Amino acid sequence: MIFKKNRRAVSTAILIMGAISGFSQSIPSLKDAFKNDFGIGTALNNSQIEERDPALTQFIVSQFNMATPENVMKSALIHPKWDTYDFVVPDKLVEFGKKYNIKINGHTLIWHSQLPSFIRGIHSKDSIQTFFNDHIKTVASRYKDNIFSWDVVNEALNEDGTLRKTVFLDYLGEGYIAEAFRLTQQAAPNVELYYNDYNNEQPAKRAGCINLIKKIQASGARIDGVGIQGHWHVGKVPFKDIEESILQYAALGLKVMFTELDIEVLPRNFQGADVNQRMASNPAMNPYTAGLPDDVQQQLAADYEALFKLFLKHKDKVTRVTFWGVNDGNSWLNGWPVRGRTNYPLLFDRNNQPKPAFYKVIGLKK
């Protein structure tokens, strides 16, 4: 008896232990109720990917088998002079995935956005082309080996489905993007390569999508996918549209997969995710800083029940659903478009303790 009440004690400490670390073992895991049927994946942030707080690194484990680097292999932050490359985060990003059989979407080669701060002086197509060619070549055959897929192309295109005017577009033409797939696909031969986009499931934006994937596709170079990034609204979540998305996309014998899903609680007069779109500050922008309202938090976990009924019907075609993010505090969109703010997007509060969202979610397959 003495010993099963001690045992009793040690168990209730563990539990108020992972309480307070923000981590409990009595959790279900998403990554196991989903194994047979699509990856689970986050975004992890510098902190993270070094392991910084041992009970988040094993929350993380617990929940998610992919993972896609928030910010560190962007071009601003791995190649941040003309000659120079920044590989250690990146490089600890590879080991967490080997050491937690975790694996890892690169992101992202070419994106018109977070350049490193010396293209802004470079006004020659011979420049830009050297630094587009180097940059695949370096990046992508370093870890040709240690990761499972690149979005290789990241937000090309405009809400009308007409290709984004950017550097590249300038001084390379149209053809820098199934080029950059081509250089991919040389460096990095055994590893997926994808385009990603955000609203590239509503229909314009889609039917250029489409166009550009069927360009790369005549072109000889290999795309294996194709990312909808799902950045949504609360009560405005598009079934139907992206219903559509994928049974389109897949046609194209396209993967299909959702890169950065999260679904935004507060005001916002724009839609997408588009990172130089700002708004002003003020109180009416930030409602719900001492908690979300209970109707809210109904709707946000009927809108991720429904979400995940829909990637449940078509498993066959989506591979992955990645969360940008591990919990609502680590989401950026407490930042973005308006800074500061309280936002609760994810499946996890910011104790890492499962919302009523998740547990919809997870009773999907119960």
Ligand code: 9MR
Contents of the next structure:
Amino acid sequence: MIFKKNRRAVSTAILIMGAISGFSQSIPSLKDAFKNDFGIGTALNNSQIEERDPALTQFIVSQFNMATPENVMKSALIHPKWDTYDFVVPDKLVEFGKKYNIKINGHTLIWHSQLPSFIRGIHSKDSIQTFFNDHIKTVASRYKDNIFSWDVVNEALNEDGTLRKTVFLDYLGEGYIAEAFRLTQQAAPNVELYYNDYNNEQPAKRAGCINLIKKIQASGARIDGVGIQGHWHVGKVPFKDIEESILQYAALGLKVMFTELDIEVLPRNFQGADVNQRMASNPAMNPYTAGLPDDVQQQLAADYEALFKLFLKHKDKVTRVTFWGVNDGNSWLNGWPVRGRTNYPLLFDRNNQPKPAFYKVIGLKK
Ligand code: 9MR
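Requested next: the structure of the form predicted together with the named molecule (the form predicted alone having been shown above).
Below: every chain and molecule of the assembly, starting with the one above.
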């Protein structure tokens, strides 16, 4: 009797917690629904990693079994000065993963963006090489036993498939990519190693990506997988290119992952996720501040459903699908390429309530 009473009290408490935080315990779980197919991940920001909202933590761990730090492991943050590293929040992320049985994908070791500011003052090949070696060795070896994988190199390609001009290409030459994989493998032999990019499902960039992967393989370094970020636009998801890419990348012996999935619903005049591209703000660019119109909501749901259908069709090749944010409220797309917009790119709304797209996706497993 007492047990029963307590149980009722506990479930009432859970319901109240759910009501306060805006979610209900009865929401089906994505990670459970797809547990025999592929991992379900999310990007985590500082406040989520630090568990500032316990109800939100419960929500996150009920839905996701993999996580990628949205920013805290990027070199500007983890390596702010030449000889100073800041591991405080990254260490918390690793703890978070351990505590809740969530696999962590490190993001990212070598990227031309969000570099520490001291890099701008370096003008010699030797110093860039020293930064490159020390950065990879120090960061990768710190987490060698407690993260699952690394995005070793991020966004090294231009849209036409050629190599992007970066400080690494300029000073170290094109071999820097294979070298990054070799050094990471040396520092963290049991961690999976990935190349990650956006638009690398598009034919020209895909061809460049395949070329890049083959060069890494030919160098003798190990590469385990390729990440297709998946920053797409509602009504324009390139399903055919995505399927073709899954097949072509898998044919190289690699795992295929969708690593930063979101489907934008607001107007934009270019494709991709180059953070340096911006657009001017005006009210026409922010049309849905009062809510998402039903026709767009339905299109978003249909796009997500078709995408997950495709992922399931190739579940022998697709190992992880990671959303770039927990809910619409914390998506980077509210601030880019126009600041201060109200965007709706994910499966959960600003109160962590499932959207029609969520039910379409979960419905595929019923
Ligand atoms: O979501 C990230 C945002 O908070 C940062 O301001 C931005 C800065 O570069 O990076 C965003 O994440 C990017 C990711 O690390 C790499 N692929 C593109 C993502 C969206 O820009």
